[in-house]
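Okay, so here's just one chain, in structure tokens, the form predicted alone.
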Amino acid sequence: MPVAPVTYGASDRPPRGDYARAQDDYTCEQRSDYTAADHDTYRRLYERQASLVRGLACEEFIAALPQLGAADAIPRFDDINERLFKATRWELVAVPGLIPEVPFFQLLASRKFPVTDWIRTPDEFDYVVEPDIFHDLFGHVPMLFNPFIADYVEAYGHGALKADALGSCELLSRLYWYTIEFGLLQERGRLRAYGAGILSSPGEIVHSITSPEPQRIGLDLLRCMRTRYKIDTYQQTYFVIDGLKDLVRLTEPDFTELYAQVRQLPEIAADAGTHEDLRFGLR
């Protein structure tokens, strides 16, 4: 039975990807019809981003980046999976585009990471509305070779399924957004990026670390789940952890009571600060 395309946020353009290829869990076979232009787009994106992340991305990302394989063509997921499964028992699965929350959570809970298998067109080189194969591979996959991130993302999948049953998906989505997508950490006294949305963006990797405009505050679960986020601009707030081990520690408790606490408190705008925030300066 065909699955329905998915959109998040406000957009006038139709969803990308051929959902007729997808199975009930939204996974599909990785495309095999990439053109020479597709491979060249990937090569140029990889070349540009790899030069930008030096000195701005965390050491764990830099060390794992070569695990993606050759940078001159779109890699096959099966090839990456041979290395990834040995490292952290994760595997990549192809999806035609954005997928609904519950199937997404179920895949994460099974240590399967969904990767969009289409790539942006040359005229979208600097900005693409939806995550494409480059965002998913370059931004997310190297960090899945790290055992702390690997365990955190699986725990997130299990926690998100529970949150869905409790009607609290939006609260947990904010935690994912501000950690796995747009997280910063302290490394040898300096700020570094570990979030995929930052690592795969030529503009945000510089903005998140060097710009004086956004606020950077210590990650507190209650504060994070109360904070709205932007989907169409650079982030105005980044949450900072001391190291990747913090993510595992933060997700160990049961969040049921935390959700109840959050619902009793007002939301916080994406650019708002509070007097309790532990702020990090540029270093």
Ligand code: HBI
The other form holds:
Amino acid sequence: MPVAPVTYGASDRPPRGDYARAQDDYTCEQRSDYTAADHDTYRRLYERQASLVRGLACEEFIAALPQLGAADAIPRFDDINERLFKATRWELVAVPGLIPEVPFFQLLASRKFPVTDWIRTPDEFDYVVEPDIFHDLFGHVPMLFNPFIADYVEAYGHGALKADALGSCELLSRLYWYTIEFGLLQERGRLRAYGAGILSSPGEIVHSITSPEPQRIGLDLLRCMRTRYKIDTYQQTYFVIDGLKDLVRLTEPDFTELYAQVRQLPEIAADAGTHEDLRFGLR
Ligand code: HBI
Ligand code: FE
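Moving on from the form predicted alone, kindly provide the form predicted together with this ligand as a structure.
Then the entire complex follows, led off by the chain already shown.
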């Protein structure tokens, strides 16, 4: 069945990737036609990003990064899966690019993480709008070796399928955005990044931890789900948790009541603060 192309966030460009390769669940075989330039782009991206993580990424990420295997060429997902499945029963599946929300949630709910299998071109080295293989592998995969993240992302998948039935996907996607993609945590009193969008970005990994511009506030579910986000600039608000174990505890209650509460309250702009915010300064 030819699969419908999708768009991400506000961008309405046709997505990249060959969706004719995808099966009904949007998964495909990982490409085996990478060029020397593709492997070199991956090697250079990995080398630059790995040199930045110390003192900025959380220790759980730094400890798990070597699980991606060799850094001089695009890894084979099957190779990473041998280690990942043993660690947290997750497996990586290749997808041609962004996929519609429900198939995305269904894969997460079955502990299958969709990894885009194309890589940005050399002239997109510093920024690519859609998540490419480097964002997914370097940003998301090391954190899936952590048991709390592993359970939280699966719970997100189940919760998002329920939210879809309640027409509340947008509210829940804010929680995903401000945790899995752009979350910060406290590590012995210091701020560190655990969100994939930060961990895979050379600029934002520094900005999120050291810039005085953005606000950093303690993660509160209601506050987070009221807060809009932007997909093509550095975040203006970061939500902070005490530790990764907090994520699993956060998702224990049923969200139906929470969605109803959020709907009663005005949305909050990505750069706005409220007097109830628990603010974190720069150490
Ligand atoms: N598809 N391949 C892919 N990767 C994503 O991160 C992704 C997606 N589709 C939808 C989606 N993310 C968002 O809806 C979620 O982040 C909420
Ligand atoms: Fe991502």
